[in-house]
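Single chain ahead, by itself, as structure tokens, in the form predicted on its own.
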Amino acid sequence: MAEPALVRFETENGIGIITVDNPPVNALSPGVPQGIVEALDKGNADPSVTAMVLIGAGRSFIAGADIRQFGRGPAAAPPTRRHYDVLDQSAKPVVAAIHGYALGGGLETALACHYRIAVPSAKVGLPEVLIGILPGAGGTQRLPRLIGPKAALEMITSGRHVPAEEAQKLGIIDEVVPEGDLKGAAIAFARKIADQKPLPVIRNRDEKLSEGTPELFEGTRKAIARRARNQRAPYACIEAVEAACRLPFDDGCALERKLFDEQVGSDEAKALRYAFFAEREVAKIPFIPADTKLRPTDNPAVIGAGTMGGGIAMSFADYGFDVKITDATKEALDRGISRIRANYETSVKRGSLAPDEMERRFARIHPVDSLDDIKDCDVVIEAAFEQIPVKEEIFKKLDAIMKPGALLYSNTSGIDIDLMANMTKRPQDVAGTHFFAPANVMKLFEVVKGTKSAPDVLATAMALGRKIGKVSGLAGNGDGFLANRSRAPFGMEINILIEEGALPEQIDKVMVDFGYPIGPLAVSDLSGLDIGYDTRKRRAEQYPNYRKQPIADRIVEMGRLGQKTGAGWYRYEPGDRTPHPDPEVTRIIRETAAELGIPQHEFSDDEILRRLLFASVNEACKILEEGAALRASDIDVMWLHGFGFPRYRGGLMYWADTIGVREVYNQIAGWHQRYGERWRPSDLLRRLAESGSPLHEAKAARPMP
């Protein structure tokens, strides 16, 4: 049986169809430009065809080239007739019929159509720079002389995708049409201009390029300089674009092609095009069939409306949901409903969100008197103090009222999800939800299996994540379950190298250098030092071997919480979130470390990064061990979108790649030796180290429990 065409064509009534039909997005893999450039030939030569249009089967356009291809050897010999110039140089006009997304080579096939066409729900980008590249088939040349080269830089060095609607103001889309029958749509567009010449062929415009003056691609580079940090990419796009208000189309072409070609084999784009594939695999389950029958969610509730608790809310209703969210008190939900008012009003500030909008947003969150109001609601989150009696308690309640089969999320940052399940007659219906702060910002959205949670309750809590726009990852249960707790040497290493003579300002300056936007101890004033203090105190209670944190609890205990009391870590002016280096904090440091008798010294930038990353390797290990997590690169996700782990660096797991496993291993023996049991090397990374295996391809070593 012959396999289906990757491209069709046909015609009706005179308009040439070319058919793109790639599953599942109609990625530009090996046979499809060579398929659209016979189709074009075909139209081409085909007297009864005036005009044609081009349009993608099933869910989108064309969203992009096949990332699997790059970085796979040396490049092969471009084809002799490309078919991004086939069709800007055919005949017979073309009209690009949108739909879904049209993103990097996707769009950039789109601008070599003489018309576009979308639907309202459609998106178009270049994103290429996200996965460390640069578009690399014309995008770079043609947008620019399309709208301009100010918005074409916006566009590609962000990476953003654009609705249509925001498309045809810039001039990109030609027409929007209405939603249901996009090919009759085209066919009839195409029709209307079959006659007209000369066709507007993007490469021939240059009216706009003046505007490309040294000033706009200088102050683009500044303007980019602290999220562009350590990357090449995104500079590599600004000399594509500057080459395309100096030099003629071809040559410009030239140039993008010679900068692709120097930057897809990068560090920084293998790193990137790893975390791509990475935040795919973190939403598969093995253990749960692909075509388990999902529970209902679109009724949510949130019990807490603290800072929490309002933020989960505002996940919801940022993602069109209505939710019911209910606290202890009347007056501790008045206080989270403003709350949450005025996190949106600061969004409208800054100019980040529309007053209408805000209003609309903020009109799903309906705020209920009691638990009663909730009973019949398909999922509830509860979103309590990290207090076990608290939630113990909540979660009775909620077994007594909730209906048959309703979802009993608890947002817990460690406690012990089992410890809830147990308080009602249905454990199966009880796992994590564990959102990062601040809940409506951050991606990550860890979901913990308890021991007896159903397989459904936990594809339906990956799959409500992803509605709310999180990236979901699959913990086992435990301390600190996997995000907090493979992190948690992390913060340890850096009390301990602060007891040892390091200063804060030096922690957080090699971490921002390495990539994070903020240093892990001006982090910890943001989020307010009470918080980690209270977890410290209730492991410590757990945990007879606890490793104490003397500076970083007399701090807390001297009144200094952070920001919100103008001094934590740093010393803050007031309505001023500068951190500040403060003579106070190296005085306590001092005076602590000679009363515990910890001699002190400098140490090198090199060696804090280390111990800081080394110790969370070495625990993610452990992790893998235990099979508290499925995969190495879920920890890598959890990194990237929960602790901000400089993406272009790939994750945890794959940055110690790029050092070497046995050099990971050997430094983590040696300071096994130096400094005692905290740095004993897993038996995990030992056996990588043994036989030279990667680390971030590591897989649990035993079923999740």
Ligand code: 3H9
Given for the second form:
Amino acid sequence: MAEPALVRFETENGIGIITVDNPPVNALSPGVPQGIVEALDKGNADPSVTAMVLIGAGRSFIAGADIRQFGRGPAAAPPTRRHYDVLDQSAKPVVAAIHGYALGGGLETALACHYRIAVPSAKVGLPEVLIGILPGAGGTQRLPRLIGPKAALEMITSGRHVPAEEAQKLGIIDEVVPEGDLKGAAIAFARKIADQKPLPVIRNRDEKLSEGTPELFEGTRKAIARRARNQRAPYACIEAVEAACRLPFDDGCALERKLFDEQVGSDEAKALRYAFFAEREVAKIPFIPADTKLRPTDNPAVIGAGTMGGGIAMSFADYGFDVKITDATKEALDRGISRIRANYETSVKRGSLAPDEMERRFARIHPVDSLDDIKDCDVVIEAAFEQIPVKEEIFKKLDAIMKPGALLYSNTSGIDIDLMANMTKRPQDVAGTHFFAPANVMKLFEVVKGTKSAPDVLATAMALGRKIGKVSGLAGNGDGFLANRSRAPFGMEINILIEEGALPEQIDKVMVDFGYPIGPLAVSDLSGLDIGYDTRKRRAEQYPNYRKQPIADRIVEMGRLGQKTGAGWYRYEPGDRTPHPDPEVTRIIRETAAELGIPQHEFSDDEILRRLLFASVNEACKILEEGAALRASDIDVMWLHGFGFPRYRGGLMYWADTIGVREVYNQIAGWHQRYGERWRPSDLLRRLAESGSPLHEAKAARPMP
Ligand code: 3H9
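Show the other one: the form predicted in complex with the ligand, since we just had the form predicted on its own.
After this comes the whole thing, all chains and molecules, with the earlier chain placed first.
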């Protein structure tokens, strides 16, 4: 059977309709640009055609170049006529009819058309910077000519998706048309143009630019410096827009192309492309069919109005859900509701949330007195105290009152899901849905599989996470599940390094230079050191071999709980969050180390980085060995969205591959000899090193229990 055509051409009422049909997102894969060129040639050659419409089949206009083709070397024969140029030069006007997404090369295609219309739900953008490149098909030259360099610079350096109505205000879209019959509206629009004499073929390459001042570009460079640290793509974007203001169109395009070619094969671009595809992969659970029927989740409830429960309720409200929330006492519930309100008010004060939108969201959060008030909910997320008797009481009660088929999820970060599942007569309906603090901000949503969790209960949890703007990933039900377990050795190694003579400020600097937005010790001060202290105490009681962290304990026992007490690993001035290195902390470290007889060393930055991250790489391999993670790339996604790992380094395992699996293994094996058992290399790591297979491509060694 012949392959279906990627691009179709037909005529309707004197208008040529060019339809791109390359599911799922109409990427500009090989064959699509050529198809557009052929269709344009047909339309221009056909005397009955006066204007043309370019439209996408399925759910989108065109989502951009086919990212999978990047890094595969040059195409066998680069096209002699690029569809952007052929569009631009078409003698007959072409109207881009946009629904879904017009992104990257897709928006560049639309910009090369002479008119653009869109439905209100459509989004346009040049998100190339997010995959480590810059627009490479004239976007940096056409967009500033269309909407001015300032607005173009903002769109191109942020990569954000701009909704149709805003795009119309900016001048990208000529007309927003009602949803429903985009093709009909585009034909009508094209007819209106075709009736004019001479034919108005508007090419924005001809526009002149004026307002691009050196201050604008310097100001943008300064403004992005923090988030663009260690990256080149955002600066290449600025350079290309700057060129649009100073060079003729074709010269600007040549510079843009040169920068694009330099950037597309860079380590930064490779890592960001990897992250993009890893984020799509993490959504797939190989042992659950993709067409599994999901359970309803329209009517959620949260149990526990503490910091986590409140943040979870906000996550629902932020994405349009009406959510019920309850707590054991009226006081706790009232306190929780006040905290939610205060959190929203902070966002309003910061300017990130409009006051009326805040009221809308707040009104979706419904406090209720007791568990009986949530019995008809489709889904419950339990976020009560992390104590087994508390969980027992709640799950037994839920079992007794909830309607059949209701989803019983727990936000626990440390309690065995099976324990809770087995407190009910419906263990198949129970699973973990682990949020990361602050729950309304952090994107990671760890779905924890209990031994008896039903496939549709897991699939629904994964989908629910996505519905509230999270990145869902599946974890096995081991101690610490997946994300926290893989990070625990990183935290432990920080404390050991400090005992051995590294200072908090040195460790934080290494990690910030590496790309973290903030160092791990400054983060601990921000969240409060008492949380870790309590966890350590619990673990020490639970596990007799648990390695104590005497310096961290001593800091807390001195009343230094972090920012909230004005001192932790650092000291703080009143009303100021800047961490200042504290000689008192140095004294505690030196004194405690001397008492314990731990020799002190100087550490190079590289040694610190490797000690911290390799410890976690080894643990991640053990997790894969046990089948508690499906794929190494899932672990990477969890580090990106749960722990602020720098995205342009791909993720923990991807980064380790940039060092080399053999080197990572040899280093860990060496430390095993030197420091003992905690560095015992995982078998999986050894096997990967022996075969030279990349860490980031590793899969679970056995099925998830
Ligand atoms: C570019 O255009 C460069 C030009 O300037 C210059 C060229 C010379 N390519 O995300 P989803 C796949 S750079 C290949 O789950 P959604 C995706 O992997 C490009 N594949 O759907 C997934 O596959 P699978 C600039 C792509 O509805 C499936 O489509 N454009 C591409 O949640 C569904 O994706 C971008 O950066 C692609 N471009 O979100 C846009 N896009 O089912 C990148 C998607 O096998 N794309 N796939 O896992 C997106 O941001 C989102 O996919 C989008 C839809 C918002 C469009």
